[in-house]
Amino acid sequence: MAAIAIPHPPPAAPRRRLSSWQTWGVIMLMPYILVFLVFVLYPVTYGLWLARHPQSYRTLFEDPVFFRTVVNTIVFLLVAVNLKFLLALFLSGFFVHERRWIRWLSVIFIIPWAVPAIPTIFSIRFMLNPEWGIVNSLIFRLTGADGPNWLNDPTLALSMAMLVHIWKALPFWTLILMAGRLAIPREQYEAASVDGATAWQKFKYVTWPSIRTLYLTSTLLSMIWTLGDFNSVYLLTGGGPADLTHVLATLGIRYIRLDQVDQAMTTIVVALPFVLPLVYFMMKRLSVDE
């Protein structure tokens, strides 16, 4: 009987070793991945194990301050952010105009955005002042009638605060739509004066569904910077008075202030829920739109 070969396994190929290039590629890499775990990850997984015990929840949305600060939170980002960007909207079709004068007006209108918020946002506080305030000076001068308490009246305080938000961003998110406007071509707006079309159908027709994508996506992103702006209420209230006047980007520091680093991290865990439907909205419409 004749003898069945067994047929051999076929020798495993050489591992590859990696390049010169590719070598130096990962040692590069390296800084950039620990920096990551140091200053991302860490932080972030510390802060999760701060917020994880069960009590810190309980004791959060039993503090009345937590339930005011969401419904700031709902307002400063529906008003805000949408008033925001109907101004943008409005200023990029503005802006646009190729005249000299314009031109000049927007370097000027750009200075908001291009200086530090520390400055400038306290300058606005101390205008603010009820007593010695330019702003009440002038009411003063021209009424003869004292100007309001801005700062100590909660409703006027948060109004105050989501109008220093605006002044501070308007101007990058005015040029952001600007240069979706000056993407358009120009034959299309020529095309739609040819037909006899108006300022309003140019705009309906031919700007707005151009632009459509981009001013959407922009506002999603800007809720979710909005979410984390501190400055804007921070630095112009302090979250008062009498913490009325507090967001989720400032709530956290009351409790770091009064010795309660658990709950200001559970602050943060609680602020999730509101960024990551955006986030989700605005991947998804960037995956469709592509």
Partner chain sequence: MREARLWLIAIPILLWTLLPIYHIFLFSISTKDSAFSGALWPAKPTLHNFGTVFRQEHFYLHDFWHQIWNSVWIACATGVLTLVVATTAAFAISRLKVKGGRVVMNAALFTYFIPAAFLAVPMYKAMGTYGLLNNRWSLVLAMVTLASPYAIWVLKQASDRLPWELDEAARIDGATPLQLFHLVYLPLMMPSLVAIGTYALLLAWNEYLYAFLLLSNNIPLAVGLGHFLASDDSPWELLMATALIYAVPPAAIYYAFRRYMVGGLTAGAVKT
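Residue numbers count along the first chain shown, from 1. Here the rigid core means the biggest group of C-alpha atoms that line up within 1.5 Å when the two forms are laid on top of each other. What you are looking at is a predicted structure, and each value in this text was computed from that prediction instead of being measured. First, how it differs from the form predicted in complex with its partner chain.
- Remark: with the core as the superposition reference, the CA shift of residue 272 between the two forms stays below 2 Å.
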Given for the second form:
Amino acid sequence: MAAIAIPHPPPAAPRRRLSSWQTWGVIMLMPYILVFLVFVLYPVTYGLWLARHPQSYRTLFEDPVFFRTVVNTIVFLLVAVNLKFLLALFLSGFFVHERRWIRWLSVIFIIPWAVPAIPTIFSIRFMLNPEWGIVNSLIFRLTGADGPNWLNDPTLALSMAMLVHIWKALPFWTLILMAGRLAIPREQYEAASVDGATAWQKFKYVTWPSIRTLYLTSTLLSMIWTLGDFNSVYLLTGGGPADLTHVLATLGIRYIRLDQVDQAMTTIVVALPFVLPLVYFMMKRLSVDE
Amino acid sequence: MATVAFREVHKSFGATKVLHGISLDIAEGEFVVLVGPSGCGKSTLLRMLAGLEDIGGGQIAIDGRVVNDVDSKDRDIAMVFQSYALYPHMTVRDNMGFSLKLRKEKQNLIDQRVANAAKILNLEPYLARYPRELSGGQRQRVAMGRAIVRDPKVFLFDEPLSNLDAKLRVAMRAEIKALHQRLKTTTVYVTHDQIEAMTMADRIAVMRDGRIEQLGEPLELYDRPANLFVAQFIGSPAMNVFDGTIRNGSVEALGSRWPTAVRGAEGQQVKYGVRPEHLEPAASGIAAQIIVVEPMGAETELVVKIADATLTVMTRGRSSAGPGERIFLAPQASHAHLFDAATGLRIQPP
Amino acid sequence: MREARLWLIAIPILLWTLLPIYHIFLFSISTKDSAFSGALWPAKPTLHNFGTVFRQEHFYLHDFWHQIWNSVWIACATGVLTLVVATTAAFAISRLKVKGGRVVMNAALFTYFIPAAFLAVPMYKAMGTYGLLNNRWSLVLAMVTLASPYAIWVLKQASDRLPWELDEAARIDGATPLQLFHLVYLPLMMPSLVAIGTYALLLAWNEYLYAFLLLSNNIPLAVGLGHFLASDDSPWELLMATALIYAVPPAAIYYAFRRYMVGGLTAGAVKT
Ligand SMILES: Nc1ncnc2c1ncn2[C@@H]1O[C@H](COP(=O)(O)OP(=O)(O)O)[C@@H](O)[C@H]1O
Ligand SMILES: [Mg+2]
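Given the form predicted alone above, what does the protein look like in the form predicted in complex with its partner chain?
Expanding to the full complex; the earlier chain stays at the top.
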């Protein structure tokens, strides 16, 4: 109950006394305001202005890579995010078991989240190398057949990129859902047990209703972040083969590498109608109890 | 030591008015308690005096100087909060010396003042401890120590005992009072507990809905409450009050005649009030039926029924009567309080 | 029975989590021939690769120490600057209740929700305008921009939980806003500050996209690693040795401060 006077029009009430606190407040807010103006507001405004030419949009829509990219992005979002969350939901149920060894396992499980992206993605990239990679060499040893050319087939390559994404982000979301599960009072489960509920019924009638909101919010937030996941695709496939595995995040950067910044901005503007509603929803959620 | 004056002080939060023109003069060295139900604006008034809340309208003066535009730190006041508000990362010593340190006082002066306050409050063994290592009562004393060290013009207390258990509360009550008698610093003390108010105050201001209902010495409020609200707020168990009509110099109520010293107009509608301890059972008088007997050792509380009203009766010593039995009550005119039925104001006997 | 089922889940988790990590380790202690043979354990484990890296004895490694230094410098500068920016902002919004604080908080949240790769494009352009491209500060400032919204939000949540009476007591005790900030607020916020400093530091150390967009010489190690991909016959065993060196410090820091990170960060990540 932090209380502060809400100003109202008083009969000649001087507010001078508070002014030094307000002044300091403004001064201390300045660093971030500057950061925001200089590195967010100006760049974004400038970027939008760069994307003002209708011609850029025509060029973009005519670029065959663009259409493929949009499809890839949608597939990536729907499949990778949902698969990741189903796994996280399942694994969070596993990790809430109270065992010493499961606690240790959870410490190991965090590693993908704790280490930087490049080393592990490169590692996976080489594991998938058709000639020398450990995956195909295992397949050969076990079956005698040659494994697929993982990163040279657009569908397989995109699937692998999704797998990399899931590998990296799964621990974080598992932790979040775990926190949600741990917040459910134990009595609810005990009551359900007494009532003779099966494990599935407990999940359906106790767990899910309690963490549903968390699950949905997290899914949306993860979608926003996944849209910005450049590493999983770029570092694994580089957008290849033949620019067939690009997503919007890598396509924008591809245009920059081609020195077409206007085109890069246009790509992003095209994505905004999908991003902004998600952002709006998230902001509303987070400022509920302000 | 200083005087404190509130003149027509107003306050609103947004559209809600919470203080409607409070005027109150506090003498040098006086211990004034603001008491009233939760939400009546006591804390707001105190916080305005402390400079933690803007003064919406009117003036507040300390020692004759209007402080409306003076910063908290320049008002020379000290405040004890309900939650104690001790700095968790500082030892007791540092907590108590903090204000002096901010004023850039010399270290040996700070040490001396802290040692002095610690001695007064029996905190000497705890000076090196952190607040989390202290009991509730000790924290409370550190909060007071922090106030004492500053040697301020005015002490402000906002429900300082509400977080303590009942027994400790009684002990601390006495301690604060003793402290005041020793230091003689002007004190404004806020509480919702009328017993605290009665036992500690030189004068009490009873507040309701942003207004002072009555200001006076504790027994004055008890003996001559200015209106129904004060009558029922002060005193425990609360005063019995019921509707009546003046007839032939007494009050007709609950099917009986109740004595009064007031000479009102015949047929006037009134509220008749009588404190439980003034309803001693007698050999004859108004018949009542006992419903519940609550022995408390030194005295006994009886809940009785007269007509269809429930009254509380307090008798000294023990009661031989049990539930269901009939007793007689003989109230005295001098102990009866009469209030106007419409306005609730006291009707003063001649 | 139940234990067996748990183990049945645990083993795939363990394999899935550790395989890519083990693979890095395996390569970094393998000779080139052994690395490319697909063996699960090298015939002759060797630390030779690390020696090569430390002595910068390969074309891709000429700048190894310089790149490490850049990474350290950028990570530390980002950590410190983010702490300054976010702590002052959170204090102003949460404790001084500065007017307009809410608007700023919302602006920060908005930034937090823009996908990072999307912001990279306008940021790249703007850094060009500011003449900061190829200057380490551009990456530091970009990382501060990315780190501070979340930092402010977490710190604001944490400082909202501090009792309001502490500020009032300090005000009555005669503290100025600055004194309140450094004598009361900062000491009480220490655990959150550790978490946020670590968060920003790791974010900057780990960043690849912004680093490779904004810096083309004078690069940090992350970009240096990316250069290994320039040709098909890259020395993967050296890449993996370097990658391991690059990955260990952030992991170590993460685990060292996990106590703070878990409480401070995941709690604030998604409100339940
Ligand atoms: N900062 C504030 N904003 C809005 N209303 C407030 C604020 N502080 C107090 N109030 C309201 O003012 C009234 C008086 O509050 P307060 O002085 O705290 O009462 P008391 O201390 O007597 O219990 C209450 O109705 C309370 O809800
Ligand atoms: Mg109060």
